[in-house]
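Just one chain is shown here, as structure tokens, and it is the form predicted alone.
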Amino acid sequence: MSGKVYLIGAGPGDPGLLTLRGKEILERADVVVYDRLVSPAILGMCNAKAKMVDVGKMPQHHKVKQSEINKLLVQFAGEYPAGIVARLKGGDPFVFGRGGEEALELVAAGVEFEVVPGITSAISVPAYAGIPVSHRGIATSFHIITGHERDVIASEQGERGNLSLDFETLAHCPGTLIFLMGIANMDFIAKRLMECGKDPKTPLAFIEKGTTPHQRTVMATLETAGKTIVRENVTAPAITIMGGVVELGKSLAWKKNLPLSGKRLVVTRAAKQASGITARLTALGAEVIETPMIETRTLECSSNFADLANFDILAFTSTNGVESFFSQLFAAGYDVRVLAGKKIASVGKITEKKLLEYGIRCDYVPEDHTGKGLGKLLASLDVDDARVLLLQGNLADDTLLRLLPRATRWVVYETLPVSELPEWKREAVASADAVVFASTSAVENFVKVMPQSTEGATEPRISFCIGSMTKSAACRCGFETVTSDETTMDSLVKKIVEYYSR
């Protein structure tokens, strides 16, 4: 018995381009063997309990040799009988991804495998730069070529051996030419193509770090290719696209026009709450690294739900409190009818919106979306002997109880801090442009788990905060803070866009 190996294409970088099949397998994987070019956001989709193995390759430096990777896949399949081993590769496994070599090794070892295709950078990266690889009247075919063959490198060094690239044919090909992994050899390739008759004025584009926040397009021509690479310091990973379609990129480049294009943002909300803001920020061009700083767990109420009859007002101070309360209510065999006749209070608009998902409209929402604001509002109500029930978490302070001394508190959930981050995530977070905080506990725990720089600061330094209490916590921890005008995700996203549009 051995596990099954999945050769998964992660796509070019944008996590939104990972296939649904790939995501499904990663969420169940026991082992994930991944490459350098795989986006941190995609790694964040992997099963939290999976063994993560970095075999990433850098130009001129192979972290783990391909032959060793092949053996690792067989080894892990044996170590995890009936398990899932995910081999996560940038782009598509079978487009210059050496997936065929890995598959042959698995066949020889009798290991079952499946190929999950990925979106190749040869097509997707030009698309993100506004360059269609084919276009009526300009190019009716496109050709994907490796620029990293050993023979090409040998020829660049002056060893005129047998070349695997047919430059004569390529030079007279009317279609679009797309070279992958060829930046180091592109000066030589361009010269050979011109020697074989290709027009020196052929438009050319180098697209660096395609579909990621750091995507950059550098235009040139065949005759200026080598000088342009040096002058503009074009570095891998990058693809080279040649042909008339390149000119279309001057008017069709859409990615760079998104307001958050080029920004990497860390979202620290709990995983089940992060998807909403992640989708908004991603649609605006940002790369989002979901990095929950706290985990919440529903607790069993110490009181019987029949005791709800003793209260007139139910006050919710967080979305976690709402979800935990109703989870317990339904599990106990009750439904929302038990709340008939009661007034409902919410600390702010986000919690109010969560209550509405359960069909509950709020009667009281303070203008000041804090515990203090809620306490003052309820204390000011002209309701004699109103009995108030506070639905809170274990870390809630006593602000509401001080303002409402006759209130009763039920602790319906507990908050647990995340104790550590894997190395790949710490590196991704440290290189981010900013971090998004929605609670004081997230701020405090972020500082604990992220290592400080040599200057004693935690990176990144810019924070976007919801609410004055979160802002205060971030300021105390030395962050530059930007706070939303309202305690809503829409307001926070608007503030982030405004900040980067200055």
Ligand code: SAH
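What we label the rigid core is the largest C-alpha set whose atoms superpose within 1.5 Å from one form to the other. The structure presented is a predicted model; accordingly, all values stated were derived computationally and were not measured. Numbering follows the first chain given and starts at 1. What changes on going to the form predicted in complex with ligand SAH:
Once both forms are overlaid on the rigid core, the distance between the two CA positions of Y364 between the two forms is 2 angstroms or more. Taking the rigid core as fixed, one finds a CA shift for G478 of 2 Å or more between the two forms. In the core-superposed comparison between the two forms, G100 has its Cα shifted by less than 2 Å.
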The other form holds:
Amino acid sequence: MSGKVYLIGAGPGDPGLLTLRGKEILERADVVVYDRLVSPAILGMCNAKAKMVDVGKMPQHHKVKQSEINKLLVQFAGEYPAGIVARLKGGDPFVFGRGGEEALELVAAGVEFEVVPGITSAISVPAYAGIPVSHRGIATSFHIITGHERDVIASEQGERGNLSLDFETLAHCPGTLIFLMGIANMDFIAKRLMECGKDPKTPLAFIEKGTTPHQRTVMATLETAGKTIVRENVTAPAITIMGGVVELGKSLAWKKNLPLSGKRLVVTRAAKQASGITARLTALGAEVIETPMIETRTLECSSNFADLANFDILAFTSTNGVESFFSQLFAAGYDVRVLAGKKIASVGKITEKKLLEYGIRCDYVPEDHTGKGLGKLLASLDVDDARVLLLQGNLADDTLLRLLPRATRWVVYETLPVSELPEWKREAVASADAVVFASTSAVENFVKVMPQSTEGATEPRISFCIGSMTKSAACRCGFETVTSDETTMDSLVKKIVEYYSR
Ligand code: SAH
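Form predicted alone done; form predicted in complex with ligand SAH now:
Following is the full complex, with the preceding chain placed first.
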């Protein structure tokens, strides 16, 4: 019995370009073996309990050899019988991704596998630069070629055969030429193509870090290719595209440079509160790494469920409370019928909506959506001895209990500071430009979970803070601080944009 291996294409960078099938498998994976080019946002979609294995460390670090990766996949399939091993690769696994080699090894070892194609950078990166790889009247074919060192050296030495580029044929090919890898060899490739007769004026574009917030397009021609790479410092990962279609990029470049393009920001709010600010920063062009500093854990209260009969009103003050209560109720073998005849109260609209997901309509929601409002509303009810059960988290304050002295409280979940970040997350955070803090505790916990860099300070060094207390905490911890004028997310987002447009 062995697990199943999925060779999954992660797409070119933009997390929105991962396939639905790929996401579904990552959410269930037991092990994720991933490459260097896979974005942190996609790693963040993986099952939080999965073992995360980085086999594509940065160039200066040790990189796991292909033969070792092949062996690892077989090994993990053995270690997780009936489990899911996700092999996550940039772009498409079978387009210069060595997915075929991995699949052959799995076949040889008798391990079951499935291929989940990805969107290859060869086509999508030009698309994000406004360059269609084929176009009526301009290019009737396109060719995806490796510019990798080994192949080029082979052809430089005059070798022929599968591994060398056939410059003669390429030079006379009327279609669009797309080179993956090999920016370092592009000067040589361009010269050879011209020697073999390709027009030196052929338009050409280098597209660097395509589909990511750092995307950059540099235009040149075949004869200026080498010089342009040096002058503009074009760096990997980048693709080179040659042919008439490149000209279309001048009118079709649709991806706007936004105020926060190219910035990587860490948002430390709890996952549920983070989505609003994440969406706003992303819309402004930033790459956001959500790194909540607290996590919630459902608490055991199933032994109490038989006592539900003793209550007339159930009051919820958070969506966490709703989710924790029902997950335990169901796990204990009950269903919503135990709530028949009871009145349900919610502190506000969001909790009310959450209850509706469980098929429950609220009887009481205060106008002002506060605990105080809810307490007053329940206290004013015309039922003298209504027995109220409060379903809350461990950090809920005593407002409700004070207003409803005879109510009972069950603590259904607790909120804890995050004690550790997975390695991939620490690396992504350390490479960020800045971190966003909305509370003192978030600052203090962040410094605990992020190890100090060699200079003795936590990376990143810049912090955007809401509120003066948060700012003081960040200052104490050695951050450069920028504080919002008002204590709202809107005001903070405005400040972040101002800071980067200085
Ligand atoms: N399987 C991948 C290609 C792997 S080879 C795919 O289908 O896309 C790695 C090369 O792909 C890089 O050297 C670069 O040329 C190209 N590449 C991958 N992602 C890229 C990106 N976001 N922007 C530009 N080029 C990219």
